[in-house]
Amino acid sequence: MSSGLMSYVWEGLGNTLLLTVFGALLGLVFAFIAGLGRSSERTWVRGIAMVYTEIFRGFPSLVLLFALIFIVPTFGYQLNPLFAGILALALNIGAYAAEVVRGAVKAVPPGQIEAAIALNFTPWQRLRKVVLPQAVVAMIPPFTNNLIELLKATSLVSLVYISDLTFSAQLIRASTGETALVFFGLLVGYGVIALFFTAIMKLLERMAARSLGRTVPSGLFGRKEVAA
């Protein structure tokens, strides 16, 4: 392959890594938002919260990611492709992984809430020192599943021509019309990065266990061993 056909892959590459990462981390703002919202005691909370949640997991990525690259200028207002390509990927996964909060939170055994009211804590001591070590925990597991659904889902920018890996695998496709290589290697390539990210999050599930002296899966084959 000759160089400038690499380049392609390089900035391909750079672009779908931005789009899961930055996605993710947007992402996982709109998901503690909304679950602890939908947690809260207050109704006009939970309210706002599950309108997200039920409008944002309704709303397929593409068409989010349509209206705001072809609709919000018409309010006058220029989004930057790839910006909207990260706000349109967090948004949709940001709902589904607020159900993973919410139910995480409400995972937490009661005992140990009343125990921290017992102590005087603070309803945000309580969250802060009692709750979210345990839920965040529980978490990791399905918010694995969530990034890579995101990283899937990047493929989307290349119908609004932003330049990640599949838009780059289609011009190099036509300028090789080596298309069974081409989207093999794709493939390939997709999978390396999920595993890539896959063996990140269990590194974050083992660290955040052992904090708590759990019990923790060892490496992607689920050997287990025993924390300290």
Contents of the next structure:
Amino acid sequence: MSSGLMSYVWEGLGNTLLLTVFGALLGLVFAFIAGLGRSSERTWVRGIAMVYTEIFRGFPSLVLLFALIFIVPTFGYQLNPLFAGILALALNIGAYAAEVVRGAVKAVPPGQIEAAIALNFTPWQRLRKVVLPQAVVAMIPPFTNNLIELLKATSLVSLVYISDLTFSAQLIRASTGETALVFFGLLVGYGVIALFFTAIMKLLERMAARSLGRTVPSGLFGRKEVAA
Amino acid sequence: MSEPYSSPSSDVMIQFDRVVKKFGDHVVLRELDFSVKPGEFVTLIGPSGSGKTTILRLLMTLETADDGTIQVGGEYLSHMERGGKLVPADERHLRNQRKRIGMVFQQFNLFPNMKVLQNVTEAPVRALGLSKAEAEQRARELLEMVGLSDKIDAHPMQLSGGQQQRVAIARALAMRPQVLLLDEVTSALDPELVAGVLAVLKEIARTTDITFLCVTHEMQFAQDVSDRVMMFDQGQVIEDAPPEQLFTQPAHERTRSFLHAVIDRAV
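Other form of same protein, the form predicted in complex with its partner chain, not the form predicted on its own:
Below is the entire complex, every chain and molecule, led by the chain shown above.
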């Protein structure tokens, strides 16, 4: 492959990683705000958080993206396309991940919160020092799924002419005519990136488990061996 | 600080005044009255589900009474005065009240995300404003007292139930409570670990002036350590006597049949 075509690949890879990483970080912010909001004592906070999750879980990312890129400018704002991509993906994945946050927070045993009350922690300290450190450990495996979903969803941005990996592949396909080879390579590429993110998340999972004095055994059936 | 209007005399630490607690239609406490003197060790016995634990949970502000008032050390626990009327307490008032009360739970409830030492230091640092060094000093002394000096750097998950419960006792004591609530603290333990936990509690009861309110099924322990035992059934205290009297010559038929069932089972 000529160096000209390779530069498309690098640019595409860079943008795909950028969209995934920043989409995930922004999505994490949305997920925590909405997930904790849905666990709030205040009805109106729960209401806003619920509206967010229900709406953005239901919207296809692609439609959201079209809206941000083609409709928002009619109101006089021109979003940077890459930022629009990150925002659309983050709003969508954040709504999914918010449910993960809510579930994990709810799964912390009530006895933990009662002990924190008995020790006179403020509500914020209960959340920060007791609930979240335990809940985060439970969030990581489902977050891994969300992250991989996000990675795959980034390919949508090629439809609004952002030069991600898929867009670059289309360019290369158009200039070489090697349809099968290019798409096969593209699939392998996404697969390798997904493995890379999974490995990082696995590492985080181990670190988090260690903070609770647990270990995550390796291997598919590691957990069963330990339980036996 | 304003005096509460039906201020009890200074020799009352805990005062329940016509306390009612319902869960749905189920009435757990029926206008419950009782009091505990400072430094007293009072044990609540009675059948499961009779509401003994609810009494402790009300005192720890984990539940709210439906009616009546509770005072601890002469101050309303979950009420406060506003314009001459009693209104439900706000979070600030509750935090002030909780300072004086500690609780040890049946399921230990150590924080798994903190090592043993931090379990004991975290609350004094956060809630009492102790320096880290002071809190660690105190935690080391307490962990030594409960016989766990060598487990300071362990995770709670790595400890036996008995060890976890002893850490939980140290953690509660680190807050220097005036009142310590013991909620079936040995019920979740393997039988051979019970004695170690009870020995620690006896030692604390003997050497401190903490007021204890204890729910237990360990009748021998209750007899050894209590100043007073209250038999509780159907939302009411039905008998209230020193242990030597209550365990040997119970006045009430219900107490007799309960003790008979519990002690027969133990034999």
